[in-house]
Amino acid sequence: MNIILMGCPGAGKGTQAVKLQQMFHLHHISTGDVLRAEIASGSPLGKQIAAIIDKGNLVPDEMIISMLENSVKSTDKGIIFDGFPRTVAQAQALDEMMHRLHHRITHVVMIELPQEEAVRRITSRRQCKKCGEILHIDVKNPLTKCPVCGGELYARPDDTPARAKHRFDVYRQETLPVKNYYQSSGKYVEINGYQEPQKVFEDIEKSLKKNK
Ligand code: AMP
């Protein structure tokens, strides 16, 4: 099983992906913290990427495919795939990768969910600095630690409302022609982010199970 998971910024990804992983032992390749890893190493190209994806826009297709490559090539399991591909070249070149590897790609997951709904997500997210939980934090009742590890609690530097903005703009310009490119390839669902986490892992194992 070699799954596609797509959606909007905001939409969940992140948190179905490890669901995901977990359930069907996938091997999950996530390409905004491969992104973020190198960021965070200090490198010279993490301080280019860090410059991109600050303003919100994409990494240049050449560099996300080149660090996708070892990636796929380092696991036996089923891979999922979360935040690519972002563009057309993207999903053209994951096609010639997967057919030169002997591999093809099973399912392509779109979960949808309004702007108005994934801005309020984006701009409520935290993340811990320890741990990787993802969290949304109320007016009402703001978390200062993870409630899992204790951890401390960050923002992503694109996660203002401003660069949310332009992220989804970019997506609607860049993204949205990648789910045309798969809708009439038999793998695609659609599945309703709007509901609890939990219920939209149900919906998508259900639909995973379903197109077996
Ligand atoms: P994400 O964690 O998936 O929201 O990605 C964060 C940021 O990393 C995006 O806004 C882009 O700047 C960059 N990024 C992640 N995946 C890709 C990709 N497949 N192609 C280009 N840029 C990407």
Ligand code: AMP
Second form
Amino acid sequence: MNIILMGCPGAGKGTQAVKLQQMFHLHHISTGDVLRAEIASGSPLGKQIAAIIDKGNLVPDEMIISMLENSVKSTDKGIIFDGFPRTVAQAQALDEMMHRLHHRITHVVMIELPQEEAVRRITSRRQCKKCGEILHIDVKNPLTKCPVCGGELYARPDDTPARAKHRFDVYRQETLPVKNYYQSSGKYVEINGYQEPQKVFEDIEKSLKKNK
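The structure above corresponds to the form predicted together with ligand AMP; please give the structure of the form predicted alone next.
FYI, this one's just the chain on its own, none of its partners or other molecules.
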């Protein structure tokens, strides 16, 4: 089982990826995490990526695919791709890479969420500086301390209303064409993300087991 998990910012992809990883014993590949790990490794590829990011440029698709290929080769488990592909060109490159490694994408899960709710979730998100716990707060009566460890909560720079709307606009322009790319593949399923996280997970689980 190799899953692409899609959805707009705030749709809960990270939460669902963790649940799916545990339920089906999968290897979770988040492009952001893999980028950071590659840079931290000090590999030649990591040094190239660090230099590009330091200049404020986007990492080219071929470098991301090379990095993901290393991660796929390092595991014998099924995979969840979280946050990739973001464009049709990346989707095509991923298909080619998986074919080269004698693998294939088996499921494409799109978590659907209205823009208004996505922006609300993003702007109410706070993270603990101490333990990393992510919470959604009441912005009219916000918490300042983490209920898990007592650490200080903060809003990430990307979690402002203006940045949230911009991220949704970019998603709509770049990532929704990927939906069209996969819709006719027979692997694509849409899940209602406007529910409690556990109900979203149950719906995803049913779709995966139904389309084995």
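Here the structure is a predicted model, which means the values were calculated and not measured. For the two forms, the rigid core is made up of the largest set of C-alpha atoms that agree within 1.5 Å on superposition. Numbering follows the first chain given and starts at 1.
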Residue shift check between the two forms, rigid core fit, A93 Cα at least 2 Å: no
I49 C-alpha relocation of at least 2 Å between the two forms, rigid core basis: yes
Please say whether, between the two forms, the C-alpha of I29 moves by 2 Å or more once the core is aligned. no
